[in-house]
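Only one chain is shown below, in structure tokens, and it's the form predicted on its own.
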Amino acid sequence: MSTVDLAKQPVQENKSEPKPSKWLDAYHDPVASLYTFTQCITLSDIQADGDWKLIIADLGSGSTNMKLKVYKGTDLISENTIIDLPTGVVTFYMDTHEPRTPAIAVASGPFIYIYKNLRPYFKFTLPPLEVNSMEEDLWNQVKEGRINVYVLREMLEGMRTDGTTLTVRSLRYLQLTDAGDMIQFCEVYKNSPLKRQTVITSLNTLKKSMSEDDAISCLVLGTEDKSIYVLDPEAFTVLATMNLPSVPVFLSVTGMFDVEYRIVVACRNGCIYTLKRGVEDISKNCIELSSQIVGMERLNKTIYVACMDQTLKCFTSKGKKMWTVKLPKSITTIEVVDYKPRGFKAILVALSSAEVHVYKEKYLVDIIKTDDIVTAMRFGRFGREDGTLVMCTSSGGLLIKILKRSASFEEKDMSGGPPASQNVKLNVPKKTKLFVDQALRERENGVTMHRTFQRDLYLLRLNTARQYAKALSNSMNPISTDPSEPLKLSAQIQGIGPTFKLTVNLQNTSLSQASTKLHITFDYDDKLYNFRRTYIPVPMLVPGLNYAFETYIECLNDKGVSDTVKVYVLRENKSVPIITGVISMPVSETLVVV
């Protein structure tokens, strides 16, 4: 696992001339007033005629103004209004007939609102949930006249604070303080069924049996009971549910219901589940997250989490973190790019400096500036061009860019860093018998082979002392170790054969004391070589500078033998040696006479 600070890097851009983007500006509206999330926009071919549609539940006011609208192109065909506030926008085919339209499924409170053609077709309400006893109880007191508002209030307020989940009646009941509203309140409410309803968090779709684009799915849907339903598309009954330990947020969906199928769950507690067939322990694959989730996307095998400590994190299926970027600004939403005609597969993080980064992998590879915070963005087919990029503004703008056909994006990481080869995997050979064999062995006499390795360590480290204190106390170094007699000694052989001439160096290294009274003698087998002048006296060496001493070899020998010749520097009266040179001599040139 890695982890790149951008924060800490930033891009590095060449000023004087700016690198051509990869986006074309199709259209932009900055006064579109489009308020919506990511999850709340969507592209399709509604009316099967290969004109791909934009499809956006716009908030509105968020109470107000709610409306499901539709563009082809710039243009603004359609437009129906939403009672509640939407949370999630799907087209799904729910049925074989021809021509293949989609329908539009959008989630508002506790119902899915299911168009075909543009046009209202049937209602979704999610099954009521079971109404605590005692709740009930207290209202039914209440209708009967036995008691009071005060004594109505005070009892709910304890069971909320006991952790009992009420009722949204009596949610609202207790958010009244004066003594007529609530009068009015219970005069108003008190015959009504009481009814504990639940509301949709979030919405994606899965194939039912067959995998191709326009086949039959389902809606898949989380609530805000921590629970998640699979519907079916023709009858709209629940097919399966699942429960969870938190409220689902994000959904990501794969594969088949009737075959195999996994749904990967972002929840409010900042944990990631993983739903399976048959798979009871949602617990086994849990990712737990150290920050709230703000948006979460899977691509091939491979989940992108964005979190509110502006991190862009990326798991495998199986829950093993693989790498982590941290982002110079907060992320507001993040969105898969999957542009086919090229085979180019990256991540779009939309942070809060109003640019939209482009990870390839860990990699910033492209960034897009804007000119608002980017809060809801959607790539996708357009029309009919393939590359198109969808953005809604903070401010409910619109703007839409199409991916140029050229555009290249380059394995490289635009900001610093290490380079990407780093990261490519070794193509690690496999195991063969023999590997297997030896790591065997090693498995079963691990303790012995560690003792015989520190045997023979133990070893090497007593011989190379015993080797370097002999060295010291015959003086075997061509530089001294005596303080009192500083010197350093070279040799230089010259010459192919029979004769060499042999130059020995001889330098005083001490700053202010000279070398008197010193002799050069050498030993050597006198039945291979002959020595002109076996001794040298030294004269006075003054400290700094380099004297030269020369002699000629001469080789006895014809056989192509040679031997090592030891060079002493000697004082007065002494039988040790200074320093020693050894010199190993070449072979002999035969001398051939013409």
The other form holds:
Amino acid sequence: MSTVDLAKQPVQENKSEPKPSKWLDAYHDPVASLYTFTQCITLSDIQADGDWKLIIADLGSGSTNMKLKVYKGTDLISENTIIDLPTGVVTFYMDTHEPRTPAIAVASGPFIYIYKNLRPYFKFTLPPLEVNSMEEDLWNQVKEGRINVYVLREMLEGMRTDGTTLTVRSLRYLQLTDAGDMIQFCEVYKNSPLKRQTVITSLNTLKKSMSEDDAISCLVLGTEDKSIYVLDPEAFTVLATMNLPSVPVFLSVTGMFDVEYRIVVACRNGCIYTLKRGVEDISKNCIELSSQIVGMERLNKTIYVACMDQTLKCFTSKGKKMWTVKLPKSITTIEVVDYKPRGFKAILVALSSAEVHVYKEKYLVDIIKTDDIVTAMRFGRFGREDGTLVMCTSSGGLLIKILKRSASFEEKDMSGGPPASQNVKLNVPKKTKLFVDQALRERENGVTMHRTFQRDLYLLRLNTARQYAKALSNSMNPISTDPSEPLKLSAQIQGIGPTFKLTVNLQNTSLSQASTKLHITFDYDDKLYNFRRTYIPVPMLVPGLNYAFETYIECLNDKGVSDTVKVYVLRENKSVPIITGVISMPVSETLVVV
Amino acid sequence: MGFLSRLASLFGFKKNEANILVVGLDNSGKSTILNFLKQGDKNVPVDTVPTIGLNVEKMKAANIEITAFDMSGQGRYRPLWEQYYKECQGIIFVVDSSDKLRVVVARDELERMMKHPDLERRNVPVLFFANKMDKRDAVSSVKVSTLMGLNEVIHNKNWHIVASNAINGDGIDEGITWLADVMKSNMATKK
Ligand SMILES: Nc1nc2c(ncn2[C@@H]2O[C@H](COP(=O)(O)OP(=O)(O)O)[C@@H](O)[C@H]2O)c(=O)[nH]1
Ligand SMILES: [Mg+2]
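Having looked at the form predicted on its own, could you now put up the form predicted together with the partner chain?
What follows is the whole complex; the chain from before opens it.
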């Protein structure tokens, strides 16, 4: 297991030239006013003409304008109003009639609406749940006028606090505060029978007994009452009911109902459960996550989960964690890419930074930038093109991109994450005899070697300190150590000889204090050199400025000999110089030539 | 006399062997165009060459050979169709003008074709059929031309675009005549 923190290592943009996009822009309508999420988009050949349609359950405003929309290419060809908020859309084959047109199923409230040939065909209602007997009794008493509205309210309130799941009617009633409203509410509803309905949270399909692409499929629904229902596609009876510890939110289904199947369910408690045919104990391969789940997809035997803590996690079907990737922004939705013609498998991760990151395993291989946050996306065949990506944005835009046929996704494309070379084994050479002997010697004489080293180190330090002390006592250093005389000296020799020019630079390094009464003089071998000026009076030095003083030196020797020359900076009436500069004179050139 | 025989006679010189490629995405109408061309030429057979993954149709009349194939999405068959580039003297690129989603894919394929070493430096005329113009949701040939970026994508070749209906033959005559003219003058200058 490894963790790659992308937040800390921002993806390096290719500075030289931007890579050509791997996607073709097929269509963009920023004002399509489509508001939806990934579970409410699907692509399917619903007219059996090889021209796959885009089917979207549009959430509208969330309470009005909810519609089932079907697009042929970029044209809207059908619209059907949906009464309640849609929570999922799938297409499935419900019969064996020719031509093989799949039906559309839309989950909304406690109902599944089935559409065939773009027309409403059937409505399935989830079986009602048992009503709490005490709650039923209370409403009966209201009907018979034995208790008043206040008592009813108080009793229901008490039941709710005790954790009883109440009917929608009771919950509505508890929202009322005005006595008049309460009386009116009771009058309107007291005579109709009390029912408890659940709501569908997620929808998927499961092949019945054959595995062909156009085989008949069952519908699998997750509901708010923590159950999974499997529906028979022909009779619309409940084939199986399974209970979960929490409310299911995402379903991933494989296999066949009559043979062997596996339903992976992501629940609102942050756990992922696996339901299998004939296995009762669902806690076995449970995956517990530390954060809420915002999306779950499956590619063969691996489960990809996007969490609210900006992570994408990968698990084996047995629940073993493979890796985690931290994303730079929060995830809005994920989608799986299984592009068979090119054998390209990947996970698309939409982020709140209006980007879609493409992950091949744990490696970021591409980034699609959009002009708005993507809230819903589907990859698959649309029209006649296999690699189409349909995206809806938070402001209602519709974007369609087609994977370029020449696109290839390389792990090295994006430098985020560990480099691929990390997994390459180094070619470590074999141990030589010399290496073995040395290692042996080091092991045996470790202590002596260390001591020798330490002694030499101390000697070196001692020598350094001695030389330094000597230099200080002779003022042989070019920077003054006396805080009352903050001076810096540097000297330069110019020329090739026999006459050289010596420039002495003096700088007062104090902030405010001027230096006065200074003199420059030189110490040299007068058999070798002749100085034109051996004494230079120094004017007052203003802090910070650099003063240059010059003199000419003549070399008297023609044997190519050179010596050092010392520059002293002295204060009036003091014999010890404040600073000293030592200059190695170069060999006089003309003499060498001669 | 069918179209194809007429096309053959347009070239005049008997000895000239001319190869024409008919390309485009699947479903753009290539087979339909081929079928239209051979109408009246009862004795012209349309061969479907059985190749794995690539459906090639060949048609021959007198000194002209026409080869058509789908530019399919499956990358590994690309070399199979690209081998025809070398030998061709004329190209017919068929675009489904009612498939607005896939015009970008057709453009991408055209770009790759124009950059192919066997075509890049050759002056091969390219005829575009903005096909299925009879369809209600079809866009005009001018729109197809801009969406395909013909001005930007084709540099050193003659090209021409004609709106067509492969089912009743509208526009086919005009297009083929243009192509035959250019091919003929190209061959004359070569001599
Ligand atoms: N309406 C209309 N349909 C056409 C036209 N040309 C071809 N088609 C239809 O488009 C479909 C695909 O044509 P086909 O020639 O097989 O395309 P190919 O894959 O390029 O060979 C067929 O159903 C044809 O009947 C046209 O100009 N107008
Ligand atoms: Mg064909």
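Note that the rigid core is defined as the largest set of C-alphas that superpose within 1.5 Å between two forms. This one's a predicted model, so the numbers in the text were calculated from it and none came from an experiment. Positions refer to the first chain, counted from 1.
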Determine, after fitting the two forms on their core, whether I493 shows a C-alpha shift of 2 Å or more between these two forms.
-> yes
Shift of L518 between these two forms at or above 2 Å (CA, core fit) = yes
Core aligned, does the CA of N445 move at least 2 Å between these two forms?
-> yes
